[in-house]
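As a starting point, one isolated chain is supplied in structure tokens, in the form predicted on its own.
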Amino acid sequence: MRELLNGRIEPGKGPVFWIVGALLVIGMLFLPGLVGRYTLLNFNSFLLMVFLATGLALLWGFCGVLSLGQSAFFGIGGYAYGIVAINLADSPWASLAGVAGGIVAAVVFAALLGWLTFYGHLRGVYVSIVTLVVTLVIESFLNQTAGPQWKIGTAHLGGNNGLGRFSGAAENIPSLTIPTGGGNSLVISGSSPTFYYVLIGLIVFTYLLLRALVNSRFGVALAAVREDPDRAETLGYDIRLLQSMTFCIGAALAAMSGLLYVAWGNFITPSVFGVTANVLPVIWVAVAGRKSLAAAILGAVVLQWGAQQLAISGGEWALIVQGALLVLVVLLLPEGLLSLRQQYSRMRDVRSSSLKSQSRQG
């Protein structure tokens, strides 16, 4: 296990890396005691998007497949969570059943879409176009489901008003609830410190699990597919199976963000399937560095926080600045800001080698 966590594919290894990471996590545990409820509510909304970002980083940075439709799985996970939870509202297991339903629904949809896409021999920009178009079709459909006849069980889709809302009526989507026995349950609201700690625990667990995955033989195979799919296939790799599996893992992670988003805010609308919702994760991952899970985590949190500050002070400047940042990074640093560290390391190694060579000659 140590070899998987300290592998060469995901950047960062050695005592210094792990000590700094542990100190960062420990420091974050003190945040709820330092900020107010409103600030914690916002920060929770930033953290829950980490799963969406890491899923895209895995798919794009490690497998070489750029999906512009990750918000489809985000939305499917969120809608499935809400539908299951509303239909089982009288059960203490409603929200946990919604969690399972959200992930399963997104993975099944991803498996079908991945089969049609990858086994249909689509590559490159065509995959991006297909995933984006599918997402926009779902958004268009859900916007037309405002009538009372559009319901699944007791959950009304609500059109552009959102799940459970139509004609002025509203059905409450339960928050994350964990049965504790004896007929009691622990309700975890989106603004609570408990929700924050749940997110921190899930993020750490997910990062370590994905880190071990990309540093395994599976990750090596993904890197081969990313660098040269034709050559990887010639060497015996089933590239379409590898792409489909990674697509499903990315969908499960996006669904995790979606269902946590619904549990956080107790609502979801078709806007989560929109163009903006699809492009923002691409910006987070591209700017920070798509070939690093840790960079994707930091990019998602930092850029969301920065966008919120710009929105507060400058209105629509947030999207303009993020778009300009993406263009600059693509033109100047195609591998993201993480490449600055790698370039510095290479320059240092070259300089060290040059000094050693001069000393030998002297």
The other form holds:
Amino acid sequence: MRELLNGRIEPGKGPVFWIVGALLVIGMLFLPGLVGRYTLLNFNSFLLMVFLATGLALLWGFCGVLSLGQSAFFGIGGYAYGIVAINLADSPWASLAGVAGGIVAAVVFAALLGWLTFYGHLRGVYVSIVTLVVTLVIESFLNQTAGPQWKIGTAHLGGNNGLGRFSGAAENIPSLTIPTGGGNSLVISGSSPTFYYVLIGLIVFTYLLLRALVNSRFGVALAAVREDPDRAETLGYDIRLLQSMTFCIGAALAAMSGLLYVAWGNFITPSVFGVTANVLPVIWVAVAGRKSLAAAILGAVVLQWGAQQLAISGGEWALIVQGALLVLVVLLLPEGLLSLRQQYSRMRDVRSSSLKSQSRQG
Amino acid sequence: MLLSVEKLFKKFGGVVACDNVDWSIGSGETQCIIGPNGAGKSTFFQLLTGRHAADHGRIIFKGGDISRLPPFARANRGIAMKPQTLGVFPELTVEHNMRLTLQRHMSGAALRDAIEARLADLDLAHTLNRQARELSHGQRQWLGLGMAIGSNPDLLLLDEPTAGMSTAETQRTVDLIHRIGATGTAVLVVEHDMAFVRQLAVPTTVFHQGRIFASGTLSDIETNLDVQRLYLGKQGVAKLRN
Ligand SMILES: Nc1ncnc2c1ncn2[C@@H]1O[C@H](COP(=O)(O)OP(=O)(O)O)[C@@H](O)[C@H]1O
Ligand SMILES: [Mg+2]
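Okay, that one was the form predicted on its own. Can I see the form predicted together with the partner chain too?
All chains and molecules follow, beginning with the one already shown.
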């Protein structure tokens, strides 16, 4: 167990890493007491994207598959949550059923798409293109569902206005709701401290779980698939199965973000399937360092916060700055900011060994 | 027979890299394939492992036709290869490289011990936490060899295992191959280096333009004038006579 957590593959390890991480989490617990409800609402929207980002890091950084269509699963998770929850609106279980529905729908779709893609022997940039095209096709499809005939049960898809009361529909998408027995329910609105604590809890849990996964024998196999799939296969690894499984896990995580997004804001539109929505997670993960789950989490939160600060002061500049950041990192630090640390420790090793050899000569 | 191929055929564009080859190897047997560059030796290996699918022909391994199986399924039936390109993962640590092979057969403390024992066997124990790309070429050859052997295969394919090795290292590789052969694993070696083939001294097949040009014991091959002319050229013939 210790080996799984402290890890072979995930680069963050050692006492300093764990202590800083624990302090960060403990410090975060005080945030709701320090900021207003509006700030918390914003912060919750950043935190809920962490699952999407870690899923992409797992898929890209650990398995070598760059999906440009994670938003497809984000959107499917979100829409499925909305559709299920609207249809069960009278039940106290509507929201939790929506959570289950969102994840199941995304995983089933990912299994199908993964099977077609990986068992069709697609690789590299072709996988990126297929995933991007699929999500854009879904976007255009949903955009033309404004007509009254586009209903699933009582949920009206609403074309480019999307799902939920904000889009003008009669039905509201319920917030996260947990039945507490005796006919009572705990409704967790997107701006509430409870939503925030739920997110922190889920992030810590997901992080530890994924860490154990990438440090397990499955993770070692993924590293081999990333570095040289053909060689991994001649060592006996079913690479198409490994890629498909990772694809499904990434999809489940993206769906988690999607359904939390819908539970947070009570609406969703087809724009969540768009190009921008697909590129942003790639920027967070690439800039921070795709080969570390912790870096992906920090990248997602910090860059979203930074982009919002920019947007407040300078409108559309935020996207351009983020795009420029991506290009710079890809050119200068292909492994992301995380590699600065590795380069630093390598430099230190070189210096200390050259010092040693000098003192030996002297 | 452990493995036999019948009328195995593979064409790359206009190049016939494997031209109706019939060949077989028995359990625990060691054989060698030689031939000039481009003769189709590596292609033959990749047809056996499944990296390339044959255009037609059959590959019978342990009594079953494996010619339609994907590479991982063939590996799991007991075929392992060290490719000409070494087959180590340069960005992974030496420990992870070895773990990749061994974790398929054991776990926990047994796995850790086995990794250390195998690496010690290969003189690589001190490199455990280094990235494989930091090793010397000879060390990477050994690691690649160790990874191929690690799964205890029934058939071990070694593509140019001594390329880039010193004389002493080559001698150790010969010993290693004899040792593996003695455990009941069938070994097929592709080599370029005649000195090595002579040290190995096992039944040998000569490939040329995708075909079996000659086969027999090493001395049959060495005294075959056609082989001398084809494979070694005039200087080679002179060298052989010395
Ligand atoms: N993947 C490939 N695509 C196209 N041609 C190939 C491929 N692999 C090998 N060949 C061709 O097949 C022939 C045999 O190559 P190879 O098996 O590598 O020979 P050897 O290992 O005996 O040197 C050569 O003419 C080579 O150019
Ligand atoms: Mg070759």
